[in-house]
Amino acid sequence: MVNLKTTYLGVELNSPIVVAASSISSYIERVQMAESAGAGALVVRSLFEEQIALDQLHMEQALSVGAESFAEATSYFPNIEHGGASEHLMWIEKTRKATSMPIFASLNAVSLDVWATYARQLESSGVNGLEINYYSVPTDPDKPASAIEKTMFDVIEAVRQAVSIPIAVKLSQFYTAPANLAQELEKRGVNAIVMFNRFLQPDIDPDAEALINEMVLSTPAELKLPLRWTALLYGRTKMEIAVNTGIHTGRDVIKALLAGATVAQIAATLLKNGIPYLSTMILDIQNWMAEKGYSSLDEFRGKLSQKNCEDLFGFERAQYVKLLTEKR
């Protein structure tokens, strides 16, 4: 009998498949369905500072309508304050009570003090860990790459000081030196890195001459980049590695584990194929392990990382030169 147990962010998981932050976490019955299908854990969709600020603005605008129409109107409404992150926190607590698998929070903020404040509030909700969804699109031409990284480090340090639970950082794929970045994150007490944050890109409609913003699901082809960097970083960092983009099948999970991942995060494949498909992915992993003679994940995790692979340069430039020089 094969054993799919693993650990991530300090807690034991029954399987290496983690449901990524997505709309799935917005419905208790879907979360429970994912747990029943074999999910090891779930990341609740992100708490966004900007969304709360927008909601607060809308509330203030609604309360101000007609407030000065009559002399008595100035005292008509009681002093109402926006609840901030309270609704999100209550939903996490409700989800926590409805499931037994580990639950991780996700946070995306803008202001340094808000990062720390919301991180503390999320910790108080009883989550097992916190995923820092660091989504930033730097557009200032006068801000060098080093300053961009320092901004992220300041956020990490503020959050690390604010909470005692394990934290993971969801990285962008656009950093110049991911290996050095991982090293710096480890120095600052980060427990895991998630590769990679999949930025939603705007499109353009030529007919309407307007921008289009739509949710486009990931494809299996997008798995190659996180696989590469997982294989390169495995053994070079003590942090755990979660592969996030392009995982669509059980075999994709196996690829991530062979590269050195601790867990694989999925969302698009469940949105496309239905949550019960997760059980098919679990079965595929079990069948492959039984066929190969593996009884636990540790027996093959990182087997094809750069550290353990016979082709030490296969994840760098060697394959590029080889493909270009092959006769076709």
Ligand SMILES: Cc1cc2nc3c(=O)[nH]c(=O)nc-3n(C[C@H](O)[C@H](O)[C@H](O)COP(=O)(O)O)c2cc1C
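Residue numbers count along the first chain shown, from 1. Rigid core (definition): largest C-alpha set, two forms, superposition within 1.5 Å. As the structure is a computational prediction, the values presented were derived from the model and not from experiment. What changes on going to the form predicted together with the ligand:
- In the core-superposed comparison between the two forms, D207 has its Cα shifted by at least 2 Å.
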The other form holds:
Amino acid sequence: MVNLKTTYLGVELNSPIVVAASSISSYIERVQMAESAGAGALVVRSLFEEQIALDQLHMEQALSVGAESFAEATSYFPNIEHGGASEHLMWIEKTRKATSMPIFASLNAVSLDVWATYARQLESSGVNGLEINYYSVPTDPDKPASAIEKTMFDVIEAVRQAVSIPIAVKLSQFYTAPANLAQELEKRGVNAIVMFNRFLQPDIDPDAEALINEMVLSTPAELKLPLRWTALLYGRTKMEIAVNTGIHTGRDVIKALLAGATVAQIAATLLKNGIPYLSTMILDIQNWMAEKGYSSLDEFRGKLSQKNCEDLFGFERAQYVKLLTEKR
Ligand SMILES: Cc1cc2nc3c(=O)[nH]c(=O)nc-3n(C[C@H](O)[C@H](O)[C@H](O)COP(=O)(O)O)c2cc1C
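What I would like now is the form predicted together with the ligand, since the data block earlier showed the form predicted alone; can you produce it?
Zooming out: every chain and molecule, the one shown earlier first.
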């Protein structure tokens, strides 16, 4: 009998499949369905600083400000489904009561004091860990990469000081030196890295000559980048690695584990195929393990990481040169 149990962020999970921060967490029945289908844990969609600002506006409105100024202010945040921070915290508590799998919160803020204050509030909602959804678009030409990373480290330090639960950092794909960045995060007490976040990019409609901002789900081809960086970092950091973006099937989860992932986070495949599809993914992993004679994840986790792989250069430059110079 194969055993899919693993530990992640200090808790035991029944399987290595974690439901990524997404709209799935906005419906209790979907969360319960994911749990019965075999999900190991859930990341609740992020609490955004804009929601926190809305809560503060609510409070000011109650104290003195006229009703019309609140309606105006909500239009400052056109892309956020409005619901303040307190509503978010209550939702987490409700979700926790309705499920028995571990639950992680996610926070996306801007100012340091908001990061620290709301990290603390999320911790007090009883979650098992906190995912830092760090997102900035580095458009300032006067700000070098080192300054951008310093701003990020300030946030990590503030959150690490504020809470004692395990923390994970969800990384952007766009860092100059991901290996060094990982090392710096580890030094600051980060327990896991999620590789990688997937940012929505606007498209362009040539007919309308306008921008298109719509939700386009990931494709399996997007898994290669997280897979590569997981394989490169596995065994070289004490932090756990959650692979994210482009995991659509049970075989994709197996690939992530072979590269060295502790867990695989998924959203798109559940939104596309329906939540019960998670049980097919679990079955595919179990069947593959049985076929290969594995009874636990540890027996093959990281087997194809750069550290353990016979093809030492498979993830590095040499392979690139070889492929490009081959005659076709
Ligand atoms: C509808 C939707 C909502 C999302 N909301 C969040 C969020 O609140 N916070 C976050 O960090 N990521 C959010 N994400 C990103 C996912 O957590 C994940 O990183 C991304 O979808 C890539 O994984 P996938 O390829 O399995 O979809 C969202 C994704 C979707 C599709």
